[in-house]
Structures are given as structure tokens and as C-alpha cells.
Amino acid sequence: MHNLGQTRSSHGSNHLLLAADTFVRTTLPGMTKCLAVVHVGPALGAKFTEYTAEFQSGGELGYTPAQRFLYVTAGTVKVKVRGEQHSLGARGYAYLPEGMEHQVIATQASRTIVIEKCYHRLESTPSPQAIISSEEAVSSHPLQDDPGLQIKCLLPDKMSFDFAVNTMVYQPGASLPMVEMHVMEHGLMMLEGGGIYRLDNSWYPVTAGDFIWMGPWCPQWFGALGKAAAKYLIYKDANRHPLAGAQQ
């Protein structure tokens, strides 16, 4: 039945919620046998781009001039870099520094979350190295000693990295301990479960498959609902002065 114009998707002045029923697919330059659902980018004011890549078997991502992070949510992809080939299944991920030649090719129908950002270099700080890993290889730690809210940091907390990507798992009933307001922006993909997200002065039910963008200083809070744990993958800019990139 037609939804008669109804959707949970919403676009506020400092946030965006995209539910799957509003996803629009496109092909980005260089993609073959692959479609992208672009969730956020500079057109909205974000300083990064995040999209879901949906591959057919043999599909390939195109070139990017930026640094790239990808996280596999379904299927298997091969990442070819520096003459070596790595196979990534579900929950596998890769960080590829700006300018590093690489290929990402699906060996079966697959889906990945892709984050791309132009790198902000710091003098006297070495450039980051490529990372090929899986979420299972990363240890978790509780947020503010709450065992019901576990975080895995998928990128090293080093000054050479100008953004962070984490997974966060909330047991049923767990929530953020405070309403956060900060200079960092976020890109968030719900992976499992659901709950309630506060964005600015609006409250949204969210579920697996939803995407959220939060601009700087957007009031934000999440609480998990239901009988299963809620999990999301979240991006934030990090390790750079707030004046970085400001016009002179």
C-alpha cells in the first residue's frame, strides 16, 4: 500500500534522519556493478561524505581523492592495496589513507558503509597508515563505567588521524548518560536494534538501517528500547583545532 507521503525521515536545521523508505540510489564515478545511497556530504554542510555501497558480485568502488574508511555490513569484499589482497566479511573494515591506490571489489552481493574525508595534515605529525582489520579484533570498553554501553574504537586514538569511527552497543534500557552538545559532527548508521534518538528538540524512533547526521552543537541523546541490544557505527571528526580549515 502507498504510504501517502508518510515517512520517519526528517531534515532539521542541524540534523538529518534518513529511513530506508526514502533512500535514493545512484552511481558514483568509477563504480561498476555497484550503487550508492549517499546519506550526507558537503551539499548539506558536512565536512565528510558517507554512503552505503551496494555491490553485485564483481562490483567495484571507484577512485576517491580523499581518505576512505569502509565497514562491511553484508557479503564479502576484497581490498587490494600495496600488492596485497585482503578479504573482508561482515564487520570487517579498512582505513585507506588519502592518495593510497587501492581497489575494493565484491566477491558476492555485498553492502558496505563508506566514509570519505579530505585529510587535514598537521606539520611534524606523520601521516596515518593503512588499516585492514575486523571489529572482532578490537576490544570493547564501557562508557563511563556502564557495562550496558560498550564502545569499540576502530581507529587508533593518534593525532595523525583526523577522524574517529566507533561502534557502540546498548543493552536494552541503556542510554547515553547525558544530552551531548559539542563541536564535532557525526555520521551514524544504525546496525542492529532500535530506540529513541533526541536530535535538537525533536525525538525520533530509530531502527536498524536508519542513518543520522548531527551537525556541530546539535543536542543529541539515545536510549535503547526493545528486547534486543541496539548497535550503531558512528563517525566524528577529531584531533584538530576548531579553527582548522577556517578561511583566512
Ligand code: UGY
Given for the second form:
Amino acid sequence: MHNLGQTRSSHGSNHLLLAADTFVRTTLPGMTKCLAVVHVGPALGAKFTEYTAEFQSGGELGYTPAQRFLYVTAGTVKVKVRGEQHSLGARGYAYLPEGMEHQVIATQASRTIVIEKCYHRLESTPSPQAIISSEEAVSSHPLQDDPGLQIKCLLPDKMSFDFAVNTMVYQPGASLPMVEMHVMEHGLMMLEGGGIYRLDNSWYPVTAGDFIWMGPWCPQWFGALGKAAAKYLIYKDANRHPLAGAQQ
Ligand code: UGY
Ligand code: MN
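With the form predicted alone done, generate the form predicted in complex with this ligand in the same format.
Next comes the full complex, this chain leading.
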């Protein structure tokens, strides 16, 4: 039905909310039988890019010059790396370090969230190794002792990683315990349920399928609504000095 120009999508000075009705598909270099919905990237001031890859059976991602993290939301993909082949189903994920040759091929119609970031190496810290895993294999912990808000950290808590990717699950009525304002930026994909997201000075109703970008120090808060848990996958930069990358 024609929506008369209405959408929940919104573009603020330090945040972006993209509802699925405004997604535009494109092909990135090297992709075959695969379309990308690019949610955020340096064109907006972000220091990473995040996109949804929608594969036909046999579809494949192209080359990236950066680190790549992928999380499967539907279907099954094969990740070929270091001469091995791994099959990832829904909630499976992979971290591929910068410069590590690999292939990602869908074995059926599939959808993955892809995060890519140029690596910021720390002198005297070895670069991270590839990780192939599944969310089920990761244990959760509550945020600030609230059992209604559970976090899973999908990447190791090590200085060699310059970003983190977590899942956060809120029982109905659970919320962030404070309005956060921090140097890190976020890319967030709502995976299940919904609620109200405060971004800067606006409060948005959000639901599964929405994408949110929060720039550095964007005021942020979330409360889950409805009768089922709300869950999101969230990226944040991590473990680097705030002056890293600044011009002399
Ligand atoms: O890790 C975080 O900064 C997270 N608590 N932020 C968020 O959920 N908006
Ligand atoms: Mn945050």
C-alpha cells in the first residue's frame, strides 16, 4: 500500500534510524548473486561500514580490504578460510582478520549482517586470528546485575581487537539502566521484538529489522516493550586511544 511519504526512518545529526521500508539494494564489487543494503559507512562519518547481504543460493560476497565480521540471520553460508570450510547457520558468526583470504558462499537463500572496519594495529600486540563460532556457544551475563538484560560478547575481550560485537536481550519491560553518552559509535540491528529507542533528543518506536547508527556521544537509551523479548546485535569500536587516527 502507498504510504503517502511516511516512514519511521530518520536521519539526525548524530544518529540514523533505517526502517526496512526505506532499504535500497545495491551490488558491491565482487558480489555475485547477492545484494547489499548498506546501512552506514564513512559517507556518514562512521569509521566502519555495516550492510545486510541478501544471497541467492550460490551467491558470494566480494573482496574486502578490511576486517570482516559476519552474523547469519537466515539460511546457511559456507566460509572458506585457511584451507578449511565451515558451515554457518542462523546465529553463526565469523571474524576474518584484515588481509586473510576467504570466501563466503551461500548454500541456500540466506541473509547475513556484515561489518567491516580497517584494522588499527597496536605495536607489540599480535593481530587477531580468525574466529568461526555460533552465538549458542557463547555464555551470557547480565548488565549491572539485571537478569532481565543479558549480553553476549561475540569477540574476545582482548586489546588486539579494535571493535566489539555483542548481542543484547531485553525481557519485556527491561531497559538500559542509564542514558549512555560515550566516545564509541554503534551500529545496531534489531533482531527480535521491539521497544523505544532514545537517540539524541528523540524517542523512536523500533522493531525487528530496523538498523540504527549512533555517532560518538549520541545520547542513547532503550526500553523493551511488548510481550516477547527484544534482541539486538550491536557493534562498537573498542580498545584504542581516543587520539588514534587524529592528525598531528
Ligand atoms: O555497549 C554499549 O555501549 C551498549 N550498552 N549500548 C547500547 O545498548 N546502546
Ligand atoms: Mn552504548
